[in-house]
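Only one chain is given next, in structure tokens, and it is the form predicted on its own.
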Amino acid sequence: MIQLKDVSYVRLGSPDLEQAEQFATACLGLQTAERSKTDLYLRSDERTHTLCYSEGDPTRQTVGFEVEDEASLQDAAATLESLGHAVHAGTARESEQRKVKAFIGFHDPTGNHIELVVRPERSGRRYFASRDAGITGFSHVGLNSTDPARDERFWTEVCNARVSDRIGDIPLMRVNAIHHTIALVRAPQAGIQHINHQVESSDDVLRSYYFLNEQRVPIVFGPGRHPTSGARFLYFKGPDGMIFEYSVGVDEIEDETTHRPRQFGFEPTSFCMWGSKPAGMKLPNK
């Protein structure tokens, strides 16, 4: 069993790094950590980066997860290869680009590009936001899934994820105490469904709602509150159609031995207990 410790970073392709940096700093509230002609590294917490834009195809998307050490990484590679997943061992140059000690890459059953990393770098300098969005850190991702039941089995039986709750066939899965680090959302092709950053307070969520509206950033869901994790949230659209989320107050699973996943119906109130409805998702009108 592969033991994931936490989500580490997201890598996104973009045909326009200037546009991506403008959005990430002026709207999203991340800090530019490093910029080259082809790569843009952004911080949201104590890590040297949690989001990297690279010049190129926006469908080129990767999520990195941390594992304990290099022995765990080698065990993970052997496990994945035994299950028929082609594994790429990162070169020294590629590891340097990701600011990790070592990594492997593979595709999950839907085709999402996943990397497992060892020793992602931290920074001695504190995160200093480019705007006062109240961001406290990078927290979780939503992944597209062409078959959520199949992919849930992969993430739980191979990668030690545990289901905290389900909405219809969408599993919300944790790899540590946080309610969910991965959500699998049915979609016709692979891709990152959304990228979450935690913020300090509910006031930050509402302040950003008004701020982003003024900046004409499309709001796609919220403000609202998830009945599953308890988080207050706001979803909005960034460059190349990527959806970003702010949230605060996500539950933690206090007792792994007694927690039982709850089943929520696939209906609007299962996504937001305040009444907001996610744009672009076909839901029964209940």
Contents of the next structure:
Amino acid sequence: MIQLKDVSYVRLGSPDLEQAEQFATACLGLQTAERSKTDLYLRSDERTHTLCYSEGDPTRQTVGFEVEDEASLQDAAATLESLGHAVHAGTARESEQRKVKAFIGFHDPTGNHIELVVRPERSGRRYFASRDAGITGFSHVGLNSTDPARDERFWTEVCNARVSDRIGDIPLMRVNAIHHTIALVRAPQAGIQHINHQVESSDDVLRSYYFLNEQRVPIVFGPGRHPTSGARFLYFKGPDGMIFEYSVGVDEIEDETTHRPRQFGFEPTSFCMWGSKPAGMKLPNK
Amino acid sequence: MNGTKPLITSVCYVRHTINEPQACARFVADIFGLQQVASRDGELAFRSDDRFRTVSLSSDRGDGTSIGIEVWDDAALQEIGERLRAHGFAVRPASPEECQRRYVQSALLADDASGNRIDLVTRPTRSGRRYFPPRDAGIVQFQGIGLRSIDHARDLAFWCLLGTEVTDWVGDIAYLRLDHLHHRIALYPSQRPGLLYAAFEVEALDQIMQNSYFMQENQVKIVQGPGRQPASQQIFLHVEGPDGLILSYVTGTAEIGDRPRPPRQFLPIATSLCNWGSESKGVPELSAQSLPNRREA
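I have the form predicted on its own already, so could you send the form predicted in complex with its partner chain?
Let's see the whole complex now, leading with the same chain.
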């Protein structure tokens, strides 16, 4: 079994790096770590980067997950190949690009591009945001799924993810104590459904709501509170239609052995207990 | 302060005069979430906690408007009466009928310098039955009031004679405390006197936000919020019903510790009134634009 430790980074293609950097720094509140002609590295916590924009097709999206060590990586490659997933072993140059020691790439059953990485770089300098959004770190991703039940089996049976809760057939899955690191969302094609950053307090969620409204950033859901994880949240749209989320107060699963996933109905109150309705997001909207 | 005992202990009711009692009653009960109780003398009365009533609506311009302030006991009442008279404020004892109408044991009826009617009352009636609201707005208790003031120096003197203390200033808006909370009364400089808002404490941020979406869905005008006051940390939502009646949900008001501190001065700008970024729509007292000496941050 592959043991995921944590989500490590997201890589996104973008035709306009300047616009992406403008949004990431002035609106989202990340810190530019490094910028070349073709790559833009952004920080959100103690890691050297957690988001990387590369010049190119915006449908080229990758999520990186950290595994324990190189032996685990070799085991993972063998496991995936035995299950019929084509595995790409990262070259030295590609590893350098990702600021990791080593990595492999493959596609999940829906076709999402996933990388498993070893020893992602951390920085000795603390994260210093360009705007005071209160970000404390990159925390989870929503992944599109053409068949959530099948993909849930892949993530739980092959990658040791555990289901914390379900809304309809959407599983919210954890790979460590945090309520969820991967959320699967039904969609017609592969892709990243949203990218989450944690913020310090609910004050930050509300402050950003008014701030982003003023900046004319489309708010697509919230401010709200998830009854599943308990997190207060705000979803908004960035460059190339990518949805970003701020949230705070995500529950941790205290007892790994006795936690039983709860089932929530597929309806708006299961996504927000305050009463906000998703707009421009593919969730139930009645 | 009167020895170790405070002179006054709470803001215990608001009595409001309105033109459309039925429409207001629907707003207060069905929308805002207070429990309507039996009324008499043509007043509509509401509960928000274990008190017998905390809000009443009346169309009687003569005796339908006042703010109730609970006084410790009759000795304190007498002390306050003497202090106010000595400083030239109009004060008179309430008649038995006036006391009955207010559901209190005894009262002095006073006017502040703006002409706001302040009832200083003892033993306001409590109810043996628990508060049971018509909808789950999460209301815990009547929390406090915002008052309009046309003569803020004299009005402040009035409140200080009652034993309240200024905890903070935003421009000339004064937050007044009378117990452990940062403030129960806020005095807003205004062109006219009157009640600005009556505030009700809810359980937590969840209820502020749920009520905010509930108001949007029911097309109720949100005057300001959800927002947070920097001085008191209070999270608030001000909503407006018929006749310009503003009611507020609040939570998270800071407590003031035992160590005295001088009042802090905040600039009369929008971020001093709400540090999340909400701005008031249409109520000049709640908006930074109307504050005197407005400066850009």
